[in-house]
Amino acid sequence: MIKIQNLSTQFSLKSKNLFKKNILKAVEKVNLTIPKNSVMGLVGESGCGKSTLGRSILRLIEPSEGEVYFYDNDILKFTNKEMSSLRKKLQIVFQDPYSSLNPRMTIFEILKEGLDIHYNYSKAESIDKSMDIITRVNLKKDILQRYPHEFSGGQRQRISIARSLILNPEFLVCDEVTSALDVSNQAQIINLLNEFKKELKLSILFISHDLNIISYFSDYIAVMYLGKILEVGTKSDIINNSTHPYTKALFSSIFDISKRGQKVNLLKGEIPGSINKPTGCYFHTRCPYAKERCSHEVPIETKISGTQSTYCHYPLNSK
């Protein structure tokens, strides 16, 4: 459904020297193919451009240069007439519940704001979708009057979910949807994605750094480190046979205690940061394996198997 070709997203920033610009790429030359009826799973650490890539394929900003392919059509040439009316099938769940959700209007007119710019419905069409789609996410219709404030982030995360689904997209962006809520709240969601994504045939990007989540979750991951993609595969590609240092270090943290005693790769070093970042492979100046060769030349795409790719000189558990 999506398919995704060296994409890449930077930002100008201040810098003291006025006759100097510093450039942030936070995105570079991603390469990314999201099938359709599934999750791809997106993991990193803080500051890697997870979020930047998210927002960039549905183009709430604009990316640099690259390809954004859905259903064969390269949606970044797309005009703003033609992008608005495509908005319906490509959504977006924010992280925040507290301020992805105008405090100023009533649920029903967050969930029929949607309606009323793509949809030529009546009211009372909208109020009757409104209702299904609030039940359907576990909430009571008599909520429609009622604001933000009112609502715990549970709620919220609900709301913002419902106001996506309304529109019935085809591809959806959760962008961290987890992370400002209790384990308890976080269960609820996913099983409310979960279902929603067999019902719907959603196809999902799914945005996080709980590694247990992206481990239930999802169908295929894929590990971002300053702004690069650095492997990809299915879920049992990434868990079980990972071949990228970075990959290997990141889920050897997860807590199992059917593996206790064991050694776990613990990462070393801080992160570098992302206007100077380093030469050749960006994780070099962290990775135990690294040889010269790392620090100078850029990893091209190494194909594991039909479904894994890594971005490694010397990928590990490789034949």
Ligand SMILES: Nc1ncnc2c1ncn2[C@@H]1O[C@H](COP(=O)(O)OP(=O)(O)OP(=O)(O)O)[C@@H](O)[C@H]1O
Contents of the next structure:
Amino acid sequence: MIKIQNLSTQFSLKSKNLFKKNILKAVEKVNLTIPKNSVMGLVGESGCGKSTLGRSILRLIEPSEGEVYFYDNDILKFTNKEMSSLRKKLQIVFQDPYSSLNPRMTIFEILKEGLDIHYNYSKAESIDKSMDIITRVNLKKDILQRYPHEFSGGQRQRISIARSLILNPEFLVCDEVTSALDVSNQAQIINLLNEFKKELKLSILFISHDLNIISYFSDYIAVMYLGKILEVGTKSDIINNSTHPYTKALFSSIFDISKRGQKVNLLKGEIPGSINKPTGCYFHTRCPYAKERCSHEVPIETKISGTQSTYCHYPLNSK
Ligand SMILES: Nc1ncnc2c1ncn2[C@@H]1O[C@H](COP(=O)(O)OP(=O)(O)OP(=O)(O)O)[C@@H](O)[C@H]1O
Ligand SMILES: [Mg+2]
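Having seen the form predicted on its own, could you give me the form predicted in complex with this ligand?
Now the full complex is given, and it begins with the chain already shown.
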């Protein structure tokens, strides 16, 4: 339903040299397809470009090149007007349930604000819709007259989800929505998203650092490194049959049973800076299998199966 092709987003940064601008390529030539009614987990170390990718897809940041197809339309070609009428279909929920809700508005005003922008409901209809969505995120109807500060982190996150879902979206970007929550609230949020996914046939780009949650909730997983996707596949492709050394290293830190649940981290060395990225395969400076070719030749997509692709010159365990 969402098909991203060749998507790049860059930022220009001020440098000490007045005549030279530093370009930071936060997202580089990303291809990704998110089918209807499925969750694409997006993982990768801090700063690799996950949030920038999520926001670029929704045009909250303007990409510098590429295409983003929503069904058959490239939404990067949409005018501002076309884009604003599409916004209700494409929603985002952020990490921080404290800063993303306006403290001066009641919960009802927060929910109604989106409805007023995108739909033409009467006040009575807005009240009905708000009551309905608020009970579906397991909160009581009488909270509608209260203010965000009166709620816990988990409750606020449910309010943020309600604010997005009241608009009846088809695609949702969840950017670290469970990161600020404790374990029991994390589970509640995931269960809630799961119910809505089934009911609304939602497609979700689920960005998270937490590999356990990603592994539990995703149908597909994409692994990102320094702005690029290095491997993508179904959850099982990525967890049981990963072919990129980076994916292996990342996931082995949680799934190595021989270490009796101990965290082992196979990733040696620092992640390189995003401005002066390595040549060739970006991962070669940390890759235990890197050969000469990896340091100068950029890997192109290798199809491992109908669902799995890797960007590595020497994929592991590929049949
Ligand atoms: N508005 C901006 N201006 C300049 N650089 C930016 C901007 N937003 C992000 N960046 C840079 O782009 C890169 C990708 O950042 P991004 O926030 O997308 O990473 P991330 O994977 O979401 O990280 P995290 O896991 O910490 O949330 C980083 O190097 C970051 O410093
Ligand atoms: Mg982020």
